[in-house]
Ligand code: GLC
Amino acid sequence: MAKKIFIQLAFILFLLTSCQTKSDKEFTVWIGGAPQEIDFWQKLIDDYNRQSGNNAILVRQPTYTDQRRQSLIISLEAKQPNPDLFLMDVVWIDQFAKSNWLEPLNKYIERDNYSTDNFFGRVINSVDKFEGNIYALPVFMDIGLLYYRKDLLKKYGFSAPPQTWKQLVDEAVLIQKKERERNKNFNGFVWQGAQYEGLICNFLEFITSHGGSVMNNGKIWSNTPANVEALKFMHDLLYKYKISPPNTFTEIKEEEVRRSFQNGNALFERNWTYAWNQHQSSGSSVKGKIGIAQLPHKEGFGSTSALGGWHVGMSEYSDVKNEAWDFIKFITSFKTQEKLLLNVGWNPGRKDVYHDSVLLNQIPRLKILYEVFNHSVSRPVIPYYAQVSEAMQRYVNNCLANKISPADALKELQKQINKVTAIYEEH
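Structural coordinates of the indicated chain alone, per the form predicted alone:
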């Protein structure tokens, strides 16, 4: 019922915006998020309008990601001239581009001699570019990180965070046993295992750091020996090593993980970049006691982290594309990216911001973040990703719930993926 009401409200919204008559140089920018983020975006847009003489109008989208996506799809499917610009989650871009909803940016980039070398090439090539065309540019980058208790590692004789999964397990088992003598709620390693999209990001990190992958020649291929080994390791964290809480697969998402670590109940935490400021806030039990590092890997392989974040795209149906492109240049400029970092904590899409000496002195963790972004891995870039993700969530979570073995889970998952792929390819 709630979903139906939302769709109706979104439809009314697009009718209202599409019925507006635009004046010269007027265009709309659709952005969602937390209230403080929206407030700062409004300040940025006000600054832009004063500088440019254009008239960018902020249209606030819902806070929740799925609702933001749905409201965009309603307008884009209807080929409305609004929105002109919008932010997209990394996993939407492929679908939007292949639906012909996005304006290719190449001609604007070439016309203005706009350098894309300032962005992470790995990200542009894996997320924003299709068949030689660039359809979006990064505004905010997010990545999976290992948070760790520096004080506890030092207390028990460890000089650095673990580099391999074996090291993490060995350290977590030892320290968890000792710390539970005074805190029975203490866990060695907390991560996202509930049945939702965050589980897929974790799954992707585990399998790629074990030498696995979910893509093979443009197809989804989950049932491989390396992937089975990685899923077994995830299962072992709960049942063999017992360093992750028993409710990992029932309810543990980002905030549950953050609160556990922040309350002093965990040694290691896998979470996104937002958790840093929360952990260092007033009242946090771990303030001043933590560090961040790349996620561990199996010996012989490399560390990888799931890529998240928001990218800006231009509607194919915009009737003020030159003005819209001008705003894209504005929000992806060094100066604006710096402001977003300092005021709302958004990690820049540009590489050069991470190398700025003033910012590095002020925010030392930028150096680590830069290295992690260079080892990022994106979720499958396919137009039917939503269906594949749903199947992955179900079977991986069932394995973590001890309902099915790792080998059987990925075998059955592959069957479901093959069905989804066949249906898509028929159309």
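C-alpha atoms forming the largest set that superposes within 1.5 Å between two forms make up the rigid core. Residue numbers count along the first chain shown, from 1. A quick note: this is a predicted structure, and the numbers were derived from the prediction, not measured. Compared with the form predicted together with the named molecule:
If you fit the larger rigid part between these two forms on its C-alpha atoms, the smaller part is left turned by 25 degrees.
Right, and the form predicted together with the named molecule of this protein, after the form predicted alone?
Next comes a single chain, given without company.
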């Protein structure tokens, strides 16, 4: 009997939840990232709901970009009304727009006289527009940075962070050797080498700072002497200089790198802007001991940084588009962007935040962030980027795993890229 009642109750509950429609002012926002970042989003969303009388609901996504993309694609392909809003990695927008998953924002922008001049023209024009329409707006811009231990550099007689890769290697080899006498887990340089999108950002930085490139005359390029040299350098960091952990290619992503540096186990770290606030938080063993700088470059070339970042888009299938647009205005407002910078250390998507004199005084590193942003390089902006990236991830990671030489990896990769390009350009 009890079992029967339980089954009936479960059935009623199922009916109630499956028929549930969103109330007028309710909408979902799907956001992922490091756990602390998502916690801060919850606070922002609570503020928004209090101010607006709308009911935005945060749906927590995974930490890493590849899984976030997968979970969004499943809902969008099924034309689900959820999510209404989501953050998109800068490299997805072309594909999402081409697939007709995104609501064009032009009519809301025009209706509300909303100014897009507050954003960086080069970003809006190259990634947020597709065939003349605006499909997304920048929430924050990511850039790859070099984090370094000021205290350790000083202890070993270095007055400034390294400017060239050679300096980085020399300093890391020396300091790692000494520091390992008391901490066997200490590494000279940690960066993202696992087989995922983050590896491509690192690869892009290594190749462009060696004078290489991924785009040449509108074609995607991998097999050039400068690119091979850069990949060999990445390989050398693990096997020749031995200043990067041997498991770099198996599991090391942003959070692994952040934790290792934050626990005092690394001299140099390549990471995005979000790591700063966490390193400087109470409880961090490197609080007050760190600096940030542009990533090093090969002698004779310049520093570069991969342009990352997250942009907000609205689903074509949302049934509460006006409320969703209201939330977009909220998160791209000066006030919210300022809060994101102060609390999670994100590089604002709006230009006016970088020029605000009060903020510049309060956060001196804003000047460095702006300079690095000006030297940032984009990944190819194409609708089939995910397929190209997947091929790159495989070959670059296989080389780091010592399964293929740098020259052969890039030769084979070029063949794959040509194949993928031919398939997609035909359509």
